[in-house]
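Shown next as structure tokens: one chain only, the form predicted alone.
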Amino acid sequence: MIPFDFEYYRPETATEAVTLYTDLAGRGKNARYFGGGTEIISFCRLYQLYPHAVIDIKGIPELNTFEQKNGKLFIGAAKTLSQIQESNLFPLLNYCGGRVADHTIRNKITLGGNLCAMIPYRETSLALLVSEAELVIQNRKGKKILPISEIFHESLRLEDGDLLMGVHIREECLGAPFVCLKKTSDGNVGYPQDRVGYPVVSVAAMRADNKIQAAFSGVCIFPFRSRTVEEVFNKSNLPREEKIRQAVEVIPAAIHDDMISSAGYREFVLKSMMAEILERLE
């Protein structure tokens, strides 16, 4: 049970949702967009989040659609991870999202909720980073479409009141060769979609335009795609072992050390996963 009162709204359009948010903010009220609600409910119960109002976006039709046209797949931000997995439209995203929490929770967690999460792993971002997805955003001025590389830096950097409506993925990325690996603290590692829990290391890699593209979560305190790491991976004149050594040296921040895993063990797992990426995608 949430131990305090708040206002609840359920708009029918994205424009209405953004207008509501703006109006509430103008009255000094802290509002939150509400999709699956798993994170909001959990943090409210722990007294770590106190919204004055929630704006339920699940009823907005555009946020609940899959659509393929003009060479792109659109996935609405209110689609749950289970719905994305069952659709099998983008296999790499299926794997990245299909190992977040358990099946019951994935029935509630939405794509937008995972991308905007306060919990730092945001594993669906890995598939979108390597596929160079575009994000569709509604704000007070209207709708805009931005490459994920422009707006995702450690986390999704939305402006106050912006509503993530969904993502576009180029059709050529949907069937591209990929590797998706995740190791959890209980020792699980591999491809099966029953590998759940917070990652020691989670990685998604794709071969596109004849080059390896890779993104990582769990390694640092934020998920990332590093062009510098990719440059090392794609050097044709380096032995595989040297590529791994150099790639680890240029990751964008210190390897994380926490109660889930020591930094030393994370580095060991990271090197093992890099070796598998290179073996399968070179």
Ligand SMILES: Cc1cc2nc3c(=O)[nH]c(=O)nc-3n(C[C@H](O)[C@H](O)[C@H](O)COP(=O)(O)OP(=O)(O)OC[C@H]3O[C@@H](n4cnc5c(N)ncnc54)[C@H](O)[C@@H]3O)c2cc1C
Second form
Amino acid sequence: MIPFDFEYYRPETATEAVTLYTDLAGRGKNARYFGGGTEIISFCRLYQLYPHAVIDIKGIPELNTFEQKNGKLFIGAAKTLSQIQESNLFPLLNYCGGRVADHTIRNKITLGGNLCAMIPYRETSLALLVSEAELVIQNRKGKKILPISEIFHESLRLEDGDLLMGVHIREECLGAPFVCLKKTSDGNVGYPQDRVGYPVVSVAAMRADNKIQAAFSGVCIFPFRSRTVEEVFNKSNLPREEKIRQAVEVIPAAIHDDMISSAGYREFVLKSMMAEILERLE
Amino acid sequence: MNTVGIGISIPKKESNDKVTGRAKYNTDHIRPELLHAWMVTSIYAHARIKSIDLAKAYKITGVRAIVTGDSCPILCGPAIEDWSPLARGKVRYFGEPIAVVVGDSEAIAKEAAGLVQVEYEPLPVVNSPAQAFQADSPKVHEDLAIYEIVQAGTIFPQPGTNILQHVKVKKGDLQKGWQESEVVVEASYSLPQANHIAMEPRNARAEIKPDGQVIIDSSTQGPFNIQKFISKYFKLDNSKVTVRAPLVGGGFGGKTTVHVEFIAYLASRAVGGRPVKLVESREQDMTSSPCMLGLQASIKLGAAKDGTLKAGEFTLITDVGAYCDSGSEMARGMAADCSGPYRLDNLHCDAYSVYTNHTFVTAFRSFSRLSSTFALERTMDKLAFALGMDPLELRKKNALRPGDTSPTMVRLNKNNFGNLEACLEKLKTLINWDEGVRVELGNGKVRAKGAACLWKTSSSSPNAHSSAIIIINDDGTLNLSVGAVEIGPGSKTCLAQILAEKLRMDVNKIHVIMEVDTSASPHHWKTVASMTNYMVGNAVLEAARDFIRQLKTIGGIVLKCPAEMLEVGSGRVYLREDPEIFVDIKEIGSGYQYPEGNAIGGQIIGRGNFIMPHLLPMDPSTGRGRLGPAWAVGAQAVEVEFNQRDFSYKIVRAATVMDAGKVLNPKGARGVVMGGMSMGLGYGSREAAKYSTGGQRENPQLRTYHLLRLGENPQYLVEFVETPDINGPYGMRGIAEHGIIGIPAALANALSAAAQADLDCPPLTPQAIWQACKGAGK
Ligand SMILES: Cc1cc2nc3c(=O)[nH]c(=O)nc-3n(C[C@H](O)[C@H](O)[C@H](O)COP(=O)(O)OP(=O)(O)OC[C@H]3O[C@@H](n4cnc5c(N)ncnc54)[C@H](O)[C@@H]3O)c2cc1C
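Given the form predicted alone, state the structure of the form predicted in complex with this ligand.
Below is the entire complex, every chain and molecule, led by the chain shown above.
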């Protein structure tokens, strides 16, 4: 039960959506793009969010497509995590997205919603970070395409009114060898998913250009891909133990300590996952 | 398929309605004049309420009334009156109801509730049972000395402290016991509070009719209890209060307490008696309404070298949160059963209930035994290890037998106790115990098994009673009316089976009235304590005897013979010597008409009742007494596959062998036991109410409070032993709660064996095991 009234719009084009956003802002109304709505609804229910209006973007055809063209796969931001899994176009993304929440909720959660989420895990970002995806963003001024590394720092740094249209992934990344691991407070999550929960640690690693690329969620308060960690991973002639020791030292922030996991246990899990990545991808 | 009587797997009578979504629960009823309520709850665990400002909230259109504690200066509680339905003066736990808003819609009430401005002055928090015990600890209740004690002789508060209850059980000669002990083990345990998580959150509707009749519709396990307490505290004649309980979407003990019903009543009273509906959100259900108790326990056991138990000392401190409710009773139950089902002739037990600034507690499946059993059964495993003895062997060696006495000196016989050894024997085969407690599988993986025994008697009030009414319909089918609520385990179906067995008739011809209505249904104490089939079943048998007697009387007139020559079965009254000479019960059930046209008799109505005899309160200094009529005993085991590298594990199998006395509905009974096991695995492996340093609840949501999910369930093995209890209907024993009792302990024993570390504080998450192994230097 959402205890307050808000306006609901369902535009049919991206231009309409971004214009609407600006118009609403002009009238002093704080609007939110509405993907799966699971976060918006559950936050509003608990008074954690009070939008004056929501702009449902699921009716925009462009945001609802998969397209393979010019050596790239395009996934629309309104595609649900279940649809992405069923399409089976990018196995690493299946793993990252296919262990978020549970099946019923993945029928709702959208790729855009997960990437732009306030809940900090944003696990689909891991697959996109390691595959150096490009993000298509539209606002009132037009459309832009940016490499994820330029705009995803801890979270997706969208400007007010920016609409995420979708992502491009280079075809050579789609079938690259990968390791994708997730552990919740209850234990390991298999694939297909057999356990539900926020990550203690979630990692996606891929071998591309003979190098290991890895991104992490759960470890710190935000998801990240770290070049320094990768440098350590890709050093030749360094024993694995030593690589892990060094890599843990250069992660970009303190290891998170919360109700889900102590920092000590997170570190333990992180190290064992790093060991598995190295073992399988080196 | 045989559909007559007991021992057969009849689908539950309400199943078709449930699986098609037609079943109606309390919140499914809507009426145009219905108003809606939303609670304002505390964001502090302990704080003085400086002011409550309602001005902004009243500005919302559609708000009809806002009630605060000041408008109902009453204190209530089933054991001691320490609780006000809406907080007054101060709040004592996070989530405590402070006010209730009544509005035209739930959205209006909720919006306005968000605008009620409460100014608090935070107070130091009592955040654990250990802290509650410290002399200089803040006091949760300053007025403990002046609270009214309702159940004198059963509760012993210590004013000036946070100690609400102290129960002592003393048996034998402890000194002598220690002298005879060659091996002694001692350990401490800490178990968190947890939530019931019934699928249907707690809710109630209240209405006061123009003639003053109060009607409460509630999702409850105790409609008669609500009637009793609403009438008591609002000074109404008992018959002025009607309580109705439809199907209940899960209770697990959480719906035994009277809580939201008080608030719904106050809400309705504030709007001139219009019907008001109050439904808790999941978060409120997890923080505002009572939860499961926490426990801090120390146990010391001594045994001779051959494993014979000689002495035991138990200190059990229960965290009952901010108010007593049934917390003091649970400490008694725990103490009375403290030895587990083992012969322990010399023992001391001190069981306490202490107030903390946590959510208050109420019954939770097993009425506290799952917690004390965890501590005891872990200690038994430690003792087995110290003795170099097989854990199951140790249990068998010490298993109680007829002729022994319980900690409170109840003499055991095969009726009131059953056969634990037979359960252990069967369990051994079922879980293939002899292949070894711990088996290395290579690859860093280990398979391990752990076991635990269980026993539990009920803590019923000595005057708890039940009744039943049987009415015949024109078509010869019967209506069975009882006061027990259907909370899921299929009791109503079992009761119909008991009746069908007695009348030797098709159970499909017996209609059980699902809803309970205190103005029409016969009485039943509460649907708790695994006592429904036992108590109500006995009342049904009594009613059936009455019904048969009446059938035979009129049957004798029709068949022209003395009633003693007749039998009842298959819907007929017939001549014992020649069943072909008979009259259909439908011919005589509503009066018999002679071929000439004149008639005799009338509708046949059978009635029966049952009251539990021989219950005796516990002696305050020794604990001597008798809380319940009989125990149900059993043995359980869990098998895990443990990964030594990352401390994760998979629960592979879980087994239970229970002495059910007589299994009334085999599939139903397995389902109930399995449900208990599943809950036990959830509690043992992941469930815990987490509080911040300020006592605020950190995980009041299913996002972060995890239950065992479908797909994580192990293979369940459930078997029964049948040692009849002569006092139970057809020999049955109450087993509805018991599946949960030994499971967390068995899981911990398995994991402790696997990890070779003492795992004494559930929930046993991989992190907890990692921590324990690290502590043990592994
Ligand atoms: C039960 C449950 C379990 C969860 N478990 C996990 C988990 O294990 N791992 C994990 O990573 N996450 C998890 N989540 C979080 C979930 O992925 C996020 O809450 C996500 O935001 C939900 O996506 P949605 O499409 O429903 O978002 P919405 O509620 O529609 O939107 C969320 C936010 O994203 C913005 N947004 C949505 N689409 C766009 C767009 N195209 N462009 C710009 N902004 C947009 C919205 O304005 C809003 O601020 C869980 C959520 C639930 C409910």
